[in-house]
Structures are given as structure tokens and as C-alpha cells.
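To begin, one chain is listed below as C-alpha cells, in the form predicted alone.
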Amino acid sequence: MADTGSAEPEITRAEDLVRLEVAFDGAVNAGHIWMAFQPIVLAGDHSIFGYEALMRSRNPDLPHVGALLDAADRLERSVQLGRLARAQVATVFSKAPAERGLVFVNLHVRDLFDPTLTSPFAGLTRIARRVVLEITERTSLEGVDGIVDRVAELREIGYAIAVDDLGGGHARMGHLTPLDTDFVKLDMSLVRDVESHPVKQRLVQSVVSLCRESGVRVIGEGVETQPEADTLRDLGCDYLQGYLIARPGPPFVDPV
């Protein structure tokens, strides 16, 4: 009798992928994927500077953004998901008044090379001067060729560039220098309880000083308390974002 010891796991994996694809298609086709917007404000007076667009899911089988992103990765449909999100952002922000400022759009490093980012027919390209492409990923930038040239091309079109989660463990600034970047976002690990940690304060101050020399603006992300906000402001952060300001929601949430 032939050995069929590996057949069951292979069948199970195939069935899992089929179920995952059905759930993913359901989320896409039923309009379960939507974009929430969280305000980013000036550190001094909390006036609106812009918003970060954040993907959300209403699908019961993929109930949160992590599940949605993982499904897209497993099914090799991350490009489709990214395009869907950017199209929704473009639809909302193309109608938004100027006082709503800029919109920060999360972009996996692979999406940097998506040709729709530079297509004149894409909605996001048409509003590029109001868009900050926020480079964020769950892996390192190591081994990604041509990223500096691609970022320069996108900036030439009108997009600004933000580096996400600075201080969070991924050496993004080893690949993109301040000269390639318009904004940096401090990782929440630096922001949390910063008023009580002198070492964090020195790190933030060093980042702010370096960025200021290069004309790069600094955003403190994940701000949850007034002492965090006050300390980041005093250390020179330009902008703040987090639950203290407002939770993400449908367009457009105003700061509290």
C-alpha cells in the first residue's frame, strides 16, 4: 500500500486556502472593507494638520485589519487590497475641503512599486499633493532594491513620504535617509509614558534634532495621555496623533 501520510495535511491546507479565499472575496465584494480616519494635529494648539487613513473590516470571518492583511498575504492578493484601500481614500479626500489637510496612506514597501501610484488615471495620483505615503511593513526593508529611486520618483509627482514606527525595531532609516523623507513617526514604544523615562526623552530629542536639521517633521504616534502630549511638545515634536486626540472613525473625526 502506498504511503499517504502527507495527503491529509496537504488537503487540509488546500481547504483552508479555499475558505480563506471565500472569506476574502466576501469582504471585498460585499463592501466590508472601509477606511477610518484618525486626526493628526499640531502639537502646540491641537489644530488639524491631516488624517491617517486606516483600513477596517466588517467581515465576520476577517473581523480585524490583521486578519485581512494576513489573508491577502497568504492568497497573494496584497496588491488588490492596497489598490482597493487607496481608491477609497482618493474618493473621500478628493471631496474633502482644504482645511482637512493632508491624508497619510499606509503603504507596504511592496506597494511602493505598484504602477497605479504614478498612473494619471488613478484617483490618488490626482490628489498627490495632499497625500503622504506612509511606508510601513511587518518585515525589514532589507533586500528591497531601487527604493530610494522609487521614493524620489513619487516625491517628484507630488507625494510626500513618511517613515513609520521610528524606534520600533525595523531599521528603515538605514535605507531611507532624512533627505528621502518628509515626515517620521515615532514608534508607540517611545511615546508610551515618555514623561517618566529620561532615556526615551533623550532619544526623542535626538530624533527631533536630527530631523529638524534636515527639514523633516516629527509626529508622535499613539499618544494616549496629556503628560505624553505635553512632553512630546516640549521635546520639539511637530504633530501628535492618538486616542488622546481622537479615535479613528468615519470621515471626518474632529479632535477632542
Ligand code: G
Second form
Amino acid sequence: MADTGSAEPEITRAEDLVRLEVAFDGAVNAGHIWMAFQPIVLAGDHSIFGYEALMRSRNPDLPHVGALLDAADRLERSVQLGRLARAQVATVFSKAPAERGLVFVNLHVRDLFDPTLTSPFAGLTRIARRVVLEITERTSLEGVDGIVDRVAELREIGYAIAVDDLGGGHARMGHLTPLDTDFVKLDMSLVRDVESHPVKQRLVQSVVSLCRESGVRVIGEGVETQPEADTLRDLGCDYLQGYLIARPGPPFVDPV
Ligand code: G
Ligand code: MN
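What's the form predicted together with this ligand like, now that we've got the form predicted alone?
Time for the whole complex; same chain goes first.
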């Protein structure tokens, strides 16, 4: 049968992968992958509640986090990258004073079942009571078996759970509903110019009131302006995160 696939010859693709692998190993071994931390504050007085850990790269060949995640994906080394990120978070937060609050860690669906998350020997497990695992609403959880049991297990060993990017995806949470978690993070698209969009305000209000009934706390993400912050606070949002408060940075940037 004629080759109707990519015009790219096999040999070039193989060479590309090798080059990518060299770059990826270089980044890992040279310590070019680091974690930035962005404050999450109380909506009322902007005092520290915690930080979201965000992966960053200072490798010249993989110069931003998107390139790094793509490389890991192509090389089937995403699990390794996730473990590296969580180990770094654990190193920082096991030494962080209580005033720094909780640390929010992004978790890909495929990492949810990583045994290191519950291993008593892993750094993050040891500080689980200070950790909130963020599960994004952007990746479908439909058809992922055992998710409710796994989330229950993670909560039992001390982790809290957040639904990330609520309102930005397809709400395909499968059997996990946001009301079975501890935090909901509103997607930036709901936050942007919320002060002048009545429909966004109604949506935020509904999410807040549903969450309140179930004891779930609400975080507004990507807050860039004072009117956005004030409106979210007035609508009952518990916490805020975004460039208005501080950009992600090395541990630890303080809110302005
Ligand atoms: O989906 P998730 O919560 O993981 O996304 C966080 C991303 O949003 C990070 O890459 C972070 O740098 C970025 N971010 C944080 N605050 C703001 C903000 O106020 N505005 C914008 N545009 N991006 C932000
Ligand atoms: Mn997040």
C-alpha cells in the first residue's frame, strides 16, 4: 500500500526524537527545570492563603514550559516530569514556614494514579496536609475508572483536591463532581472583565452559592485588575490569584 502518511522520512523523525531527548536530558540534568510560586490570597484583605506551584524552564533548547511539556509528551516521559515537579515542590514546602500556607500543585489526569503520590517515602506525601492537588476540568475525566475512589484515597492521606479551570473546559468531569472536592478554581475566562459582564457575574454567583452549600471554597484565577478583584470578592469568592496580586516567581514572592 502507498504511504499516505506524513511526507517526513522516518529517519528524520528518529533524529528529531534523539535531539529532543538530548535536550530534555540536558534540561533535567542541568537543573534547568524549576518551580515558580504564585500567591493565592484571601479575597477580603489579600493576606496569604497559599501558593500555586508552576513549572518553569530556563533551558535554551526548551525555553518555556510549553516546550518542556511537549517534549515530555513526545518522549513519553511526562510521568518523570511530574515526579520531578512534585519532588521540587516538596523540597521547598517542607522547609516553608506555616505562614506560607498551602501549596497548590497541578496534576494531570494520568498522574492521578501515580503510586508516588501515595508512597510514604515520597516528599509530597509527607506534607500532604499542606497540599492541594489541582485537577483540571480541561481534560476529560470521562471513562477514567476508579477516579472517585482514588480521590477519596488521596483525601484520606491528607491531600485536599481542587477542580482547576472551572468554566473553561467541557465540564466532562465523569463521576467526579466539583462538589465532592475542597476547592473550585474559576477559569480566567470567567474572571476577565467580570465587573462589566452580568452573565459572568450570574455564573460566578451560582457557582459560589452551590459551593457554599457543600463547603467547597472558591478561588478566582487570573485576576489582573482591581475591579475584577472587587467584583469577585463582592460575589462571594473566597480567594484570589493573578497578576494583580503577584506574578509567579521563585519562593517566595509576597502579594503587593
Ligand atoms: O490552568 P492553570 O491554573 O494551571 O494556569 C495557570 C497559568 O496562568 C500559569 O501559567 C500562570 O503563569 C498563568 N497566570 C497566572 N496569573 C495570571 C493572570 O493574572 N493573567 C494571565 N493571563 N495569566 C495568569
Ligand atoms: Mn492550576
